[in-house]
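To begin, one chain is listed below as structure tokens, in the form predicted on its own.
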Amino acid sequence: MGRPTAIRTQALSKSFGDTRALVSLSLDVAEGEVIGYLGPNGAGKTTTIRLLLGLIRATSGRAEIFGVDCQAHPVEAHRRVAYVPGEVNLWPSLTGTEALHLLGRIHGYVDVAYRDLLIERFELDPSKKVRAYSKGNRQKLILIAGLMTRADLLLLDEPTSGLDPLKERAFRECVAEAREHGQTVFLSSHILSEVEALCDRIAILRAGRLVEVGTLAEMRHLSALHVEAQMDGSVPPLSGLPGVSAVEVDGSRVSCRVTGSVEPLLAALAGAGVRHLVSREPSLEELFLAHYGSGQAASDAA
């Protein structure tokens, strides 16, 4: 029997005038799962989160958090949720300590020991006023505010925006701790390495539509395997083999891409004598580019 569902959307759609920001999204996220929500700017990621938070009304469809309708019963639905936006406006005259205290009171629960650990981990000076914080420090503050609640569901919308690489590493540690704690994490991001490192499953959004969802292993079919081989002698003809493409020969070295079974390629290479062979699975970036191609959408995403 599968795990209970933390998020469920059914044919969820949102239009702004003639612009269809989200089109018939149907997605289930299990309790305790870390899911990456991928897409370039304008794909509909933030619209989805705003619908889950009840900040905007759906044009059609339904969204539930832990079985509660987000739009019909928003207060009940959001009791178990913490939200971290990528852009944040906080009270400039409050200190970091005061802002964390207020945000904790709004949520209703704070793990004080974990909050103090997070302040140390992210190297935040909570005695400073918010107006004195850089963008990165404001992002640290809102991250700490969300994580310190130990909420059952973390909705994270580009949460590492403005963080330096060391603090991005600290964030990844926090997501790993949330998973161990049994929390569900919905991570909207366009940082491919971040999603690849953290998530159990990946959902790819394109122009408001869900085009692929699955584990990274399940999505490897979206891009071909890369194979390089050093032959004992000359390279056998490979271009006509099923699934083999982009063959490049340099003396006794050959590289190519393989879609589907690698058996025909291996048989041809073995028959000619292989000295050394390396194969590499596609990265998440390559999987993503398989959907978006090499045009403007791909460059936005990368």
The other form holds:
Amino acid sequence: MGRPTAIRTQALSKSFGDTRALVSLSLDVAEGEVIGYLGPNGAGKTTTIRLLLGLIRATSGRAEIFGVDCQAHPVEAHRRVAYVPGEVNLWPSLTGTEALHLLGRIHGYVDVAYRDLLIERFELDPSKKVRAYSKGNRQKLILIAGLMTRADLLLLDEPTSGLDPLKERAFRECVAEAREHGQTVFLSSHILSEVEALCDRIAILRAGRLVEVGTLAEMRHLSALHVEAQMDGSVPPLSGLPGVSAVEVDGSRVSCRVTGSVEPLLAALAGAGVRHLVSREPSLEELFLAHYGSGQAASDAA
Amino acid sequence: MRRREIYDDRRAARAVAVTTARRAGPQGALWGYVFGATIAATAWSYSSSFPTAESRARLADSVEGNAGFAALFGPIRAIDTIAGYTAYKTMFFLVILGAIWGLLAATRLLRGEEDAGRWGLFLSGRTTRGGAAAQAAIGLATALVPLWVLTAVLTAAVGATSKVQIGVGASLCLATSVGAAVAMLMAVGMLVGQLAATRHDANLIGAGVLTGSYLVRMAADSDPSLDWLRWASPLGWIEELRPLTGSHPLAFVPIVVLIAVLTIVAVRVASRRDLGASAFASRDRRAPRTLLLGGQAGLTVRLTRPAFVAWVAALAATGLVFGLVAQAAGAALRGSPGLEQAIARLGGSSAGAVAYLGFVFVFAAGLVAIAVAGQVAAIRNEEAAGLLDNLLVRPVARWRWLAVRLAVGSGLVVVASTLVGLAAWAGAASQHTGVAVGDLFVAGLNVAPPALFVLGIGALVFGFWPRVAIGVTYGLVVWSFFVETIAAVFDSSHWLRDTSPLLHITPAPAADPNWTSAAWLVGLGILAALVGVAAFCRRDLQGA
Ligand SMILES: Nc1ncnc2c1ncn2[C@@H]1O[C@H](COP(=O)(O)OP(=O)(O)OP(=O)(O)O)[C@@H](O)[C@H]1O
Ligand SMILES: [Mg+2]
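Requested next: the structure of the form predicted in complex with its partner chain (the form predicted on its own having been shown above).
Let's see the whole complex now, leading with the same chain.
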């Protein structure tokens, strides 16, 4: 990789007693990259981020942020990092303004104009006390506190949980701005459309292990193409063809999935007389479900 | 193939009561034990301190009719009997301690749970807001049972000895009186928890009620012509019960009525107001006050300021009271051979006012230790509530955060200790007691080392096992108190005495401070704190 790395983990592992929350994660994130970090509940996403922040100690392995060992020198690493958690706990007696003031001072740098823009964009009323904020408003507050620092690396753990669709759109705008600014974004999220729209690369975690990492295009390339065909006559036998799976026949209509070359399938269909053919790349949701829904169980068995 | 889990309806409906009782019950048992042990130790030591009828008569002569004592601690009745002395010596502190615990337990288990968002989980289940409050009341009442039983049993046990001889009926009455004070303040706590906007506000209002009740009672006891005024104060009713000195059950009437009314009103308010809201308008909006919000140290100062100020004020007031009564108390205790022995056992040699101050300053040392245990709790709670995450994900070093926290705790100890000494001097000087300011200043500083030791141990446990840090720290303080109250039964070289940090200081000003053991306590405290900080820097943050 030509660009310097923002995050580098080497065989990073974390166990809580018997639970292996993260198993030997090796991942590089280039500077300026926006990476999506996906996985089912309990996969180890939050664990990864808390390890990167030095809030919990690695059982083994190593993690660096901009070349700084973030377990050994967290303070130095944190100077270039902003973190937005999905679950906010702020001092209930402080007002929004006071909380932003405090968090900004502690971080050491705030883009004041940008902060004011964010407050406007997210429609936050900062004169209220934290205890009087709704869940979404608290989330907006902590999001603004992270984004206003313009930190080189944004570690976002479900940053839009509880936000309404308008604010979520505002968030997407912010990530786009961060990208333009050359900031690196590490985005853990369950909102796949968000990840699909924002991220250059995607990493998928399952039960603490990295099962897939790459651009969306690469992942699509590797995974099955969805094909639907309307035949003139009856449907030829397709199940035996190389790379073809999940064949479903409904009268003269057939649908199936193909991995690898489509040539054998096309030859078989053309020989039988095909009237209409549609092929579609899998959406991120399908990729995702294939990775940790029943599809994964099937391919594990295979 | 649909299967539904059917839960026992009644069990689900009792969830709040059970949860509340489970959380308050062990504390009720702990306090019952402390109360019972205190009563037993007091009754026992009276018989050795004042063994003869003559020494008891002398004690009675000098304190009975002393308006100052009566105003501060309640009327003095039959102090020439073991029962009368025990009631007089213990009721005041037990009632105040029990009342404070009752208030805090009620606000924590009702309002505190609501503030933390856990109440909402219950309410989404099979109960209503009013129903949940009523159940919580039942849970709190359940927690009173172990308190009452242990107090009664321990009192009756020592009462059964030939040396003490307090009847079972009198023991039950004493336990009931203390329990009644706890119950009243629990009811107050329930109601103010419904009225205030936060648990913190509820505690402040409750503390105001308790203080007002104390002041009315104080006025009533300061002048016999104001006796009737005692009926205007809940703490006055407890006094009117006269446990151990000829009981007076009529006073139960207002107590029961008050508890019933407050509980009913609390349940009704709970069923009418919104969850998380307050019956009073609260200000959720204000102009920003960013003073002290420039960094982590300033934030710590800001967060700890209310507790800091409250403790310093309370300890200064305690010192002032000690000073005010020193002269009279010293005169009362002069010539008691038992007392002289006790002072000698603690390493002192004087008698009179100075001896009295020496005794009570050991008690003050215990209070300072409780104050600092509260700081350890605040340290742990900041981590458990996830608030610390906000600091540590930014460029704040772990050791620096904990060091600032511990510095604030040490500052509290030093300021409070100094003020105890100076306030005691001011009180004593106003009565022309003739104690040198320098001596009391030093005596004040002398109470700091045990608290600093407790703080160090608290930091050590926090560094390794954060989830038990609060329990261990408070446990250490309670244990120290306990060993101190029963120290009279050990000989001075018994190893159990060594386990109480409070017994490693001398009863200054009745004796010269032992700077060597003070230095050991402080040194060990610092060492423990350093190890704790190092451990904290190497462990996972742990939520609640
Ligand atoms: N402090 C802890 N103690 C014990 N186990 C933990 C702790 N924190 C996380 N775990 C366990 O580690 C695993 C990974 O949890 P993690 O919070 O990283 O999941 P996640 O991917 O963030 O899930 P979600 O999508 O639900 O947020 C889970 O099995 C979880 O139970
Ligand atoms: Mg998570």
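Nothing here was measured: the structure is a model prediction, and the numbers come from that model. Here the rigid core means the biggest group of C-alpha atoms that line up within 1.5 Å when the two forms are laid on top of each other. Residue numbers count along the first chain shown, from 1.
With the core held fixed, S26 shows a CA shift below 2 Å between the two forms. After superposition on the rigid core, displacement of the C-alpha of S279 between the two forms amounts to 2 Å or more. With the core held fixed, the Cα of T97 is displaced between the two forms by less than 2 Å.
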